[in-house]
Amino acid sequence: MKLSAKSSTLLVLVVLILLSPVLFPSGYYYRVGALIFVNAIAVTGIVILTGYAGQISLGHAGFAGIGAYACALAPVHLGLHPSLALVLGAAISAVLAWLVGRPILRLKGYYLGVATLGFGILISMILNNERQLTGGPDGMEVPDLGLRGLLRDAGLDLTNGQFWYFFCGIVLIAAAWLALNLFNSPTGRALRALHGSEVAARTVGVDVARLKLQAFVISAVYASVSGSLLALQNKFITPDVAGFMHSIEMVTMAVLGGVGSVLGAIFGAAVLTLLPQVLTVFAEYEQLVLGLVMMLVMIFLPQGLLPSILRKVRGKDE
């Protein structure tokens, strides 16, 4: 029986993070991995908002960020459990996504650019300049989730990179389960027509408007999650995770690996998160090569590193 391509995509990914670790020569492997899944969960937002609706967004660290804030005020001053901390980030940044995106998702191109990159830096100052609520560029700790107690007290004594790991990768895969469930869905093919047309798509009856404000609200969820994940797993968090540079690491890893494709997407993410730990041999040039490596795979496979993989072997195939 042949497999769907969800179903194709979700399983090479569970074998990918359930054999992974056979090939770990430390445990330093498992937060490597840990932090590729991170960064996969936001990546796979942008997959929504760019490569199903079209849009785009060089802000959305500023979600990540109120994600990971959450997790480190709401334990402090509201009584919450870190767990409950990160639906509330998800929540508040659903919240917020749906008033900005209002108004900005309006505009097209190079503008939309432009007003979700204000975004992005506002909410970095806010971070940055209210020292006593956050810390300031110093940061601040994140309390425990203390899950991996329970589950030693439960007789699965895990380490501390094994259980972010393993409880990364559940979590991606569940991101990519819904990712690819609303691909496949009605909402997720009037998505792809607005993708390809406006004019079109509004031509037929699709709500541009809504659906555009849909995609950027669900993105958005997905990067508060991902900086609420980063925060517990680094138990400190600094205004970096909203700042500009991790927007664009958001995108150039989607784009990468492939912006139209989930697994594209979180193939990138592994290339951009693993290649700075193998270019380090080349010491001061390590953000020179890797510039050009990125610009290479631009101009030779437009379409991502994955979609162009995955071409040329079936061309070889046939």
Second form
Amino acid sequence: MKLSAKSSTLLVLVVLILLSPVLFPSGYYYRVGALIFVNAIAVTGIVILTGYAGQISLGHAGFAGIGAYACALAPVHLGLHPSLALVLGAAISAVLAWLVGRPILRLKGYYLGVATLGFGILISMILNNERQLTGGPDGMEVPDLGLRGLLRDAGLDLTNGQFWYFFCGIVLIAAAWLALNLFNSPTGRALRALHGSEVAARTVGVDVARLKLQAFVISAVYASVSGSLLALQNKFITPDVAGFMHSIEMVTMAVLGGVGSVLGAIFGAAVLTLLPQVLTVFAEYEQLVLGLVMMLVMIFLPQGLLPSILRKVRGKDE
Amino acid sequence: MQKTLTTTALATLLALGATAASAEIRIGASVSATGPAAFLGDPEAKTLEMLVEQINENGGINGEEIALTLYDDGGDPNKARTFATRLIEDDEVVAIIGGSTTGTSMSILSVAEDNEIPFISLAGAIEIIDPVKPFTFKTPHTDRMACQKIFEDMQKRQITTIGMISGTDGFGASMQAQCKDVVGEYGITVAADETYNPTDADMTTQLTKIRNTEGVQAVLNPGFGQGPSIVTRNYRQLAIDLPLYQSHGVASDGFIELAGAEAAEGVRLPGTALLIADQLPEGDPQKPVVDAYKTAFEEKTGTSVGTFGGYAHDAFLILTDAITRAGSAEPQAIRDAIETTSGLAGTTGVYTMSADNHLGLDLSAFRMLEIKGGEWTVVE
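Coords for the form predicted together with the partner chain, given the form predicted on its own:
Below is the whole assembly, all chains and molecules, this chain first.
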């Protein structure tokens, strides 16, 4: 029996998440794993926006910031449980993406990039300057999710690192499953048609504006959930999460791994999360090495690491 | 060939493991040696490396060498948390120094507290040690103390109405809030309250507003980096003839260079003994330690010492002092010993910790300094 691309991707993901801990020499690797998953969730959103629909955003960290600060603020000011705060953050991000996306998705290429960039910087500035609310650049504490305690009471005692590793892993699998489903749905096909040629898509009856907006909103929700998980995991959040560099990081991860494929993007997230940890010995050259890796990938493997490697493995004529 | 390689690798690993097992005290650090907070983290990293080298040349502590694992978190709290986890879980350190900024310190402290590893922060905010957390300590005085020192001096000069111009960066904004919180206790009112962005190149608009505010008798500028230098230069260009107070954030020779000795003339700020090392009287408890650090650091790096490197120096001093007194490198024993630190002279001040005071400094650690002819002088 031949597995569909969707099932095999999910299977690879589940096996990797479940089996990797066998190789972990210490608890620190759970932390790195959890960070990879958090980044991968946001990057899967970028795959939907950039890989499927062909739109670029340089401001997605803004949505991550909204998700993160929702988890920090809503429990304190609205008395919401942190898990509901995550949902609230996602809802706010979706509404905001819809409002912002309507005008700016009319733009193309550089203009769209710059407009989204502006949006991201705006969110980051608000978080930095609204000191009374957000604690300013010093950041603020985020309440505990409480789920780990519940599991302990139920007889499953995980360390903090283990808990976040598996929790974020499960969310990532769900996120990847949704993204893969979307890929094969009529909407996904329409998105890809739009990516190929907007004019052609429009002539065959695709509602280009609505679809672009949908992709933007969905990817914003992905970024928001990723930001929430980061905040809940770190239990402390600063405006860095919404910073310009974080937006760039997301896009870089997606492009490096292969922006058209969910597994590729997750692979990209893993590589770029791991590299700084491996390169601590050359901390001063970290940026240089990252830049070099990026350049080499763009020049020699323009489709991204994973798709190019897979093609090599399967033989060129596919 | 493959096999030989594997064997060699294994042997090396075993050998490494063996040395690690023999007498060695592992200390971890995560500072912001690069990125926006590099002016804090860079001297801190250099100081720590230098001190570890020094102490090992002199035979270590209690006969055991110190192994320092130093990471650069680039000022990113997320990275700092990962490095703190790595230091504890993977590098198995017995204590952590670091967190150049408040954000990174807050990230590290929750990991350190969870794992019961003593942590000495190098950041200013009072939240780090208030409320007191069992395993968290810090060396820099708080922003609030800087404000108090400045207002004390203003009180002596019978100043009752001031204008403030603050940077919107973490340091400036935090100190602005603390100063406004405490100013009432000194019978002083803030009549004008202006801010600037850390990257602004001109602050004459804000300063003109302050000058035109009725009754202002002095101006206070919480902030660090280039902002305060520009404020100082603009202040002279506008010929504002009121006392100007800067914060401890710019207490280094770099500030005088950047602002220009002429513009900086008469500027007052609360600084540490490190800035006036050559003027400390014989018999000052801080003199030996300040002299030793200044000489060694300047010889090693070729740059002048600053307050921030001094914070790292003091953190390391408190830690080594505690390990020596405890006679043990167990995290719990180190923690207990740090808490009983008493009369320990560092570069920032004389530390006396207790169960409800994990900073151990009081206002006397600050010295009110005035710039005269491009040099620091102590205001009596």
